[in-house]
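In the form predicted alone, a lone chain appears below as structure tokens.
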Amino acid sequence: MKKNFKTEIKFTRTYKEYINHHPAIREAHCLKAEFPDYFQPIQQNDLYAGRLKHGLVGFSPDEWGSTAFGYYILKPELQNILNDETTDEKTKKEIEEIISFWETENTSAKIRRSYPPEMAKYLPSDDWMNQSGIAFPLYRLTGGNINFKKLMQLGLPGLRKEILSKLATAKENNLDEKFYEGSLIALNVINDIIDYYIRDAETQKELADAENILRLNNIIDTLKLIKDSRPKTLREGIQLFWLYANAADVRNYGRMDVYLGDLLANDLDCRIITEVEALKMLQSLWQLMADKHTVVHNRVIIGGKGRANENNADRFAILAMEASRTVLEIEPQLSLRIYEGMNPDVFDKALEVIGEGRTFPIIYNDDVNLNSVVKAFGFTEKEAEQYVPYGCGEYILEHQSFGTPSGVINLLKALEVTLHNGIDPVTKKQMGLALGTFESFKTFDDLWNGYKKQIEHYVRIMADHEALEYNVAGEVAPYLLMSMLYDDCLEKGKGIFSGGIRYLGGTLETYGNTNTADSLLVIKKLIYVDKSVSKEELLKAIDNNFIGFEKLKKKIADVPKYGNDIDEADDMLLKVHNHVCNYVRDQKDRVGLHSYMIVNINNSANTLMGRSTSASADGRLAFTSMNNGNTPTSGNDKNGITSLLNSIVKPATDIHAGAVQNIKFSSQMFTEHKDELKALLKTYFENGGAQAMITVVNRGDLENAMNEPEKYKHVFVRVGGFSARFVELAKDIQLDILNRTLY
């Protein structure tokens, strides 16, 4: 339990001191108050400095807890300490003062207070994972991908020089001088962090053996070099990248093969380091990333079109995949962009690593995605070459656009509530629009239109929330360390969310898409077409979780389901998909964003939201997992892998901002049937497959792991938009993955 709150107290005192100052000046001094305090000492075997453990009060663009970002407070953690009988009175008084101040001053609270009445009525304020609902707000500005290439080219001195130049002419150009002044203070915080680590390494040397003295000396020398000049070696590049990313709290790292590939190639060609030494450097960085435990972040992108020095980048890409093969962790989320004409050695290496059960790299198909990004976002082809997936798989342009997913919507819950005249059958409370009872929907089109109204009602609210979040966030702070490495912000003298960014967009996470489509088809066929089941019977079966309705459940099972290349089922999925994608996308102009789109990325939330969703017409039992991403409900794909992939490529990829396809293969596919596997994947990508997340396990491994978890800590799985050790997942999430078809 945390006992020392010196930094939290100092941070709070600093904020109070600068509360009425320019937002850039306030933020810069708050950064100075929390850093380097929240950075942790160098650990044994670390080749780089930079371990960050955020405090219970602080500043960050990304989320800490479910409702904490910007100027944040982790109130539940503080409350637990306050309620602990072992906490002394002095500490309790300090905590009470911290909570009292930040209760209303934290950024999330300011957003909540800005809600208009309808938004406040329909959007729950508590943790969305623990309550029933159709749509929930998320408080975060996640997914920043800054210009690390520029950082490598300029280094800290070059970046400081650019800011000083802008400051010198700010007044005559009618730009905000305080923005640049704050940026300089923030940049100096990086130097404070460097100085802290130099002192830390020098202190550790006093008790170190010869081998560790050499390691620590390398860290000290590297830190001194990056403080005074731009990086000239791979070691310097990695160290600068890592410290800056942590200080800015940027958790996705963009096209690493582009900004580190040239440094690697030069080091190897000039014999500054060997391949073995280069791998050790990446392995240490990979371990540092894994130890952050971000779960859904730590994206590293390799491959793809639009790389200036493709050969150098490919050398780095292959080394990165070897690091993912040899560092047995679930992060970083290495992601490979593939395309026709690429170096075949890169793809072969990817299959080797995936085949060993690493779940990485995740594969993205440029030959589909580039055109989709152009059409979905309205970017030029040249701009689209710089797309990167981040987090669970949302697309943005590296250091040019932003698209935080600040809301989730449960499509299946919307259908459930529509069937019950707006009442949530779980809580018995009014949740959605009262559009009539199930009996009142005389035709399937009546039901479909009612479902659409329910979805559209919540989509409008979520789009308004997205825009509101950006507006409040931009008023509160310029997010200096991100902004100075985002295109246009320094030119305009504005923070990223204060008018500085080139393309400001948003995304809405959708869940239960496949279950909703399958449920609608069951209702259409059994009730409106065949008329073999009454509305009363189906609703009663659903409300009773199918207990006593075994014959009806058999009828439901016989209705075609998405994922089997059956047009009737797949067409219903397209109906659901096209409606939600297009309606969400149409909100952008109304709320003043460059883009607003869905992401069908499903992390474990398909299971978490399933816990508050009752039984559904597709035969799914109450409070169990919904389908994951763009894939069928677990086990419903019964016609083989070719049929599954044929279904997956049918939903349009140019009307959303990302979707995931999870596929589970046996290890035999990568050993005994490798040629067939390559042909299968080649055909899938040629037919329009945009992405593939592949889990490779031996038959029986997952069942055995549930029974003897201590023996199966090595088994990695794709959950959705992230990977995990299978044995560390909740049981219902394990069951969802276990029930997915193994090919």
Given for the second form:
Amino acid sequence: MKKNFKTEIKFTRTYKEYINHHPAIREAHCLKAEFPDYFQPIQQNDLYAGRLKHGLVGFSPDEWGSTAFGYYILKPELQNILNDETTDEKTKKEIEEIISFWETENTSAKIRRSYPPEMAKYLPSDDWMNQSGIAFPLYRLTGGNINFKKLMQLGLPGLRKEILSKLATAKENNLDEKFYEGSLIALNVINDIIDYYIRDAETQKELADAENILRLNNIIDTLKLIKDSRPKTLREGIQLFWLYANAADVRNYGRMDVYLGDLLANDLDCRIITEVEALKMLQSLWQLMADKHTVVHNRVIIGGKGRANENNADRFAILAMEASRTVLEIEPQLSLRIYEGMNPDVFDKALEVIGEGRTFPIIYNDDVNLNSVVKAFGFTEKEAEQYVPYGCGEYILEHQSFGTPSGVINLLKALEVTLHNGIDPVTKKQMGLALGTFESFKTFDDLWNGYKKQIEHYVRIMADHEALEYNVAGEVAPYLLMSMLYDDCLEKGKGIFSGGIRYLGGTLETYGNTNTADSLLVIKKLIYVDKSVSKEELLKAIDNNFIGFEKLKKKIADVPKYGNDIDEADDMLLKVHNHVCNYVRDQKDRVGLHSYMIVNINNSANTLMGRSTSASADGRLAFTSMNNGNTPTSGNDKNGITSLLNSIVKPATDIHAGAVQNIKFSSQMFTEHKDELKALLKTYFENGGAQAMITVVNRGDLENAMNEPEKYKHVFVRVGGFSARFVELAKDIQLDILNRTLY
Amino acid sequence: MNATDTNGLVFDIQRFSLHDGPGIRTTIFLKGCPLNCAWCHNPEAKPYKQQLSFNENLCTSCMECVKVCNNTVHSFVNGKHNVNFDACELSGKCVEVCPSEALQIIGKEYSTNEIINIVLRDKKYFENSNGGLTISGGEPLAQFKFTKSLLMKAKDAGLHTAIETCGFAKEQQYLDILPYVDLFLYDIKAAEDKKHIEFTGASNKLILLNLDLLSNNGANIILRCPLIPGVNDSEEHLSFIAGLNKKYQNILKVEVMAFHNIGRDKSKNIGVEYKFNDKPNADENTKRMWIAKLEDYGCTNISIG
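And the form predicted together with the partner chain, for comparison with the form predicted alone?
The complete assembly is shown below, putting the previous chain first.
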């Protein structure tokens, strides 16, 4: 348990001191107060400095715990310390002061305080992981991909120079001087961090052996170099990238092959380093990323159209995949953009690494996605070339746009509540709109309209919430280290969320899409078309989790399900998909965002939210996992891999901001049927496949791993928008993955 | 050419089939076979009509089937579910009420149009992998009209076609379908006719004649040779296979189909006797030995199918 709260106290004091100052100045001084303190010493084997461990209060654009972002407080952790008997009275008093100040002053609290009454009524809880609900807000500014290319080109001195020149002319250009003054202070914080690590390395050298002295000397030399000039080698490039990313708390790293490819190629061609050394450098970086345990971030993008030095970038991409093959961790989330005419060696390397069961790289198909990004976001074709997936798979334009998911909506819960006239059967309380009983929906269209109304009601609230969250976040701070490397912000002298960004968009995570569609088809067929089941009976069956309704369950099983290339079932999915995608997309002008779209991604929310969702008409049992992303409910795809792939390419990809497809293959496919596998994937991508996350396991491994976890730590699986060691997952998530069809 | 639409009895449609011809294929399994091979791994394919199947492992003893059956096919003795398959008149009522899918009717009527529409959904996969349609069974030629119509429609659609045949059909039928078949997966089961009759219930004379006929008429052939340890893997048989391979230029490859006891449970499910209940699957050493011997006898292109 943490004993020392000096930095938290210092941070709080600094914030109070600058509370009425310009937000840029306040933020800059707060950064100075928390850094370098929250950075941790270099560890054995690290080739770079940069291990961040945030404190219990601090500042970050992204979340550090439930609802903790911006000026955040980790209240539960502090509360634990307060409740601990061994905590002395003085510390207790300090903590109480910290809590009482930040309780109302933290950014999430400010956002919730500004909810209008309607929003507060329908979004009563922030605890989406544990409570039952149709929609929940999320508090964070996540997925920022800053301009690392520019950072590499300018280095810290160049960036400082640019800010200084903006400052010099700010007054005459009627720009906000304070923004630039704050930016300079923030940039100096990076120097403070560098100095801290030089001191740390010098100290560690005193007890180090010859080999480690060499390693530490390299770190010291590199740190000194990047402080004074732009990076000229791969080592310097990685070091600068890593320190800056940590200080800015940017967790998704964009097109790394573009901004590090030239440095790598130059190092290799000039024989500054060997391939082996280059690989070691990446391996060390990969390990540093893995140790951050972000679970859903740490995206590294390689490949794709629109890269200036494609050859150099491809060399980096292949090396990056080799690093992912050899560093047996679940992060970084290496993602490869592919396209017709790409270097075949890059794709072959990808199949090699995936085939070994590493779950990486995740594949994104430019030949589909560029066009989708153009249509969905309204970007130009040239702009669309710079799309990057972040987090669990949402798309933005690198350093030009933002699209943080600030909410989740459980479509299946919305249907459940609609069938119960606005009552949540789990809590027995009024939750959504009361639109009439199931009995009162005389036709399927009546029911469909009720469902739509329910969804639309929540979507409007969530769109308002997204805009509101950005507004409050923009008032609170300019997020200097991120903004100074986001297009237009330096030019305008404004933070990303204070009017600086070029394209401010938002996203809404949808869950239970497939279960909702399958349920609707069951209801339509059995109740409204065949009339072989009464509404009362179905409702009773659902409410009793099908216990005593085995015959009905059989009937339900016989109704086609999404994922089998059966039009009737797939069409219902399209109906659900098109409705929610289009309605969400239509909100942007009303709430003043450049775009607002759904993302059909998945972390483990299909399971977590499933735990509060009762049985559904598609036969899914109460409180079990819902479907994952754009894939069928686990085990419901029974017609072979081609029919699965044919189904999952049907939903339009140009009306949302990203969707994920999980496919589970046996390792034999990659060894005994490699040619067919390649043809299969090629066809899937030609048919419009946008994305593929491929888990490769041996038959029986997952069952065995549940029984003897200690022997199966090497088994990696793709959960949804993140990878995991299978044995480390909760049991119901394990079951969901086990139940997925293995091809 | 416009093939007429005709109906057939199909017991399985397997998409992404990788073992019945080159590339990615869709294999259509037809019911009905003139042979009665002791080791058959698709025993449900033999009868020419639909039949009831019961998987004991899935049964929850709910006894719903007992209540709905008019012919007392189902009974429970000391908690054990007995099925009188002979009494079944295929009403399908028990299947409808069985909550655990332990009961099934094997065989479903499809028209060739319906089948071709399913097959064409994967056309691009075939094109990118040099795959196509395979008709298997059972014996495809046992439903000759259906098979021919399906083959013609497939050729119309530009698909690569294969049929898996036991060789036991009229010569004229082979000549009729020959223009529409790109590849024959042709079974050879025993060299010696007496043994052939013993294992399969029929003579191999017609089979060898048809092989000769197809070869002389330019068919592409892969020999498929089920090898059952201790039953038909004799030196004589292996050398016979190699002899055929040498004799006919059109034989592209010899595929060894090593014994697998998958037929055991299936036989039990449909209430028929299975002769090799205790026979283990062929192990890797045995397979290697077969291949070595076939090579010794002069086979050039052998694989394990």
